[in-house]
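The chain below stands alone and is given in structure tokens; this is the form predicted alone.
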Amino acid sequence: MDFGTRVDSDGAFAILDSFVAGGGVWLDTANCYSFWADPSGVGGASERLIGAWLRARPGMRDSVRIATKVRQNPLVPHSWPESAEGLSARAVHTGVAQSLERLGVDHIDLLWAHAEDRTVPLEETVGAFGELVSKGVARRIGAANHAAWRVERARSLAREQRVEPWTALQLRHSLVQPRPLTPLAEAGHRMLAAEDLDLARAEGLAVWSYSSLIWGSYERVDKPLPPTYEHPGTARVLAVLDDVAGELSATRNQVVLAWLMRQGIDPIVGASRVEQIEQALAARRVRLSDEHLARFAEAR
């Protein structure tokens, strides 16, 4: 997210090199990253940096898969959400064309609808995404921050239109949870809910989680959990987390990532330093038992 803004090219290149060297494959970005941190007031910096890295590493495109998103990039600098591009057919096609140019690639391996756009008929959005797949511009498509019923409705419309349906979900999720029914401070974020997992398991959809480590809050004293996480369940879960991490000789972050993966959820990790990506990749070696999962469930 911060590549090209808060993380400069040297730092981002080092992180990407370490990620691939450690067996990493998927790079998840968005056309709007990170307009709020860019003096230009619009996105594109992350995609441009990844494109520069691909050009500097001949043959690397064959080793990585790229996911990006359309919907949230401001069309007017410093004007969001008022000028966010939306999910009309024109916005989707224009946004993807610009992403391809910034990335320097001829296709996107997984294209996400970054958020809902209820000002546009869902049929139009579904048709636009399906057309991109039929043209080979997108290999797969998914929905981020969408209600489960909207995803299922979109999949039904795709069947009617005989186009490729959304086959992946991306939602915010982590081991600790905010207080129920408490609005999140982060605009546009949508928490993963039980019905999302029900839909994914019934339909065979992939599930990706973002903010998996809550911006470092599990381990960094300078980044406490947001106020919405202040409730008794959080303290209980963190106590179990410390016990399990000690038993497995792992870090808190690694146990959280292992907990997500154990449930078939692919966690997205944002890194600003090489050691952070190395720690995250090591989570693949952490093995949680059914008993560990039961202890976490009881604490929540």
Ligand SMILES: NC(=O)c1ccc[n+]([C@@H]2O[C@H](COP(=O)([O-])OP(=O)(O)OC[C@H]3O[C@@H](n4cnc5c(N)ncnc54)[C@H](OP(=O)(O)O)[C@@H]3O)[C@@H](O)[C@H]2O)c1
Given for the second form:
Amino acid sequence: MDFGTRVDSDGAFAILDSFVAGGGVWLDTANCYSFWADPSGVGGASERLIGAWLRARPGMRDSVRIATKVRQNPLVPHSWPESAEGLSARAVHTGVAQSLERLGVDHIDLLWAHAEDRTVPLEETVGAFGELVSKGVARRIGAANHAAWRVERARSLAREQRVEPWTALQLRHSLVQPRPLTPLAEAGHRMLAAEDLDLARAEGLAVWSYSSLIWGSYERVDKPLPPTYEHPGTARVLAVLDDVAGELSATRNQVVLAWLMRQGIDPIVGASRVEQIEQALAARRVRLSDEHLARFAEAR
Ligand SMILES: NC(=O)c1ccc[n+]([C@@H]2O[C@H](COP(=O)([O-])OP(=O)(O)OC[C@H]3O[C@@H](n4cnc5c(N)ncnc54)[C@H](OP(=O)(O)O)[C@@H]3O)[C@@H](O)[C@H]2O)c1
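The form predicted in complex with the ligand is what I want next, because the block you gave corresponds to the form predicted alone; please supply it.
Entire complex below, previous chain first.
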């Protein structure tokens, strides 16, 4: 997300090289990253940086999978959400064509609808995403920040239209939880809910989580947990987290990532330094037992 804005190209290239060297495969970006941090007031920097890195590393396109998103890029600089592109067929096709150009690729491995657009008939969005898959432009498609019932309705419409349905969900999720029904400070974020997991398990959908490290808050005094996480459950979970991290000689972040992966959830991790991506990749070797999971379940 921060590549090309908060993280300069030398730093981002080093992180990407280290990610691939450590066995990493999937890159998650979006056409709108990161308009809020870019003097231009529009997105595109992250995709452009990944495109530049792919060009500088011949053959690399075959070693990585690229996930990007459409719906959120401001059409008028510095005017979000007012001018954010939506999910009309025209917006989706235009947005994806621009993503392909910035990335310098001929297909996207997983295309996400970044957020809902209830001003457009869902049939139209479903048809546009399905067409991109039938043309080979998107290999897979998914929904980020969507209510579970909208995803299921879209999948039903896709069946009717005989096109590829959304097969992946992307939502915000971590070990500690914000107070229920409290609005999040981050515009556009949607928490993973029980019905999302229920839907994913019933239908065999992939689940990717974002902001799972809560921006470093598990480990850093300079980044305390946001106020919405202040409740007794957080203290209980953090106490168990420290015990488990100690028993496994792992960091708090690694145990959080291992806890997500153990439930079949794929955490997307943001990194602004090589050490951060190395630590995240090493979480794949952290093995949580059923007993660890039970302790976390009780504390949550
Ligand atoms: N679909 C959506 O709506 C949505 C929303 C948000 C994010 N995402 C996706 O998810 C990705 C990650 O999300 P995110 O950046 O919001 O959350 P995150 O992964 O929880 O936070 C990333 C930040 O955590 C800090 N960090 C990472 N590893 C660390 C370590 N080992 N020790 C200490 N601090 C560490 C770094 O902060 P510093 O840079 O300050 O060091 C890093 O930039 C994004 O790049 C994006 O692809 C999707």
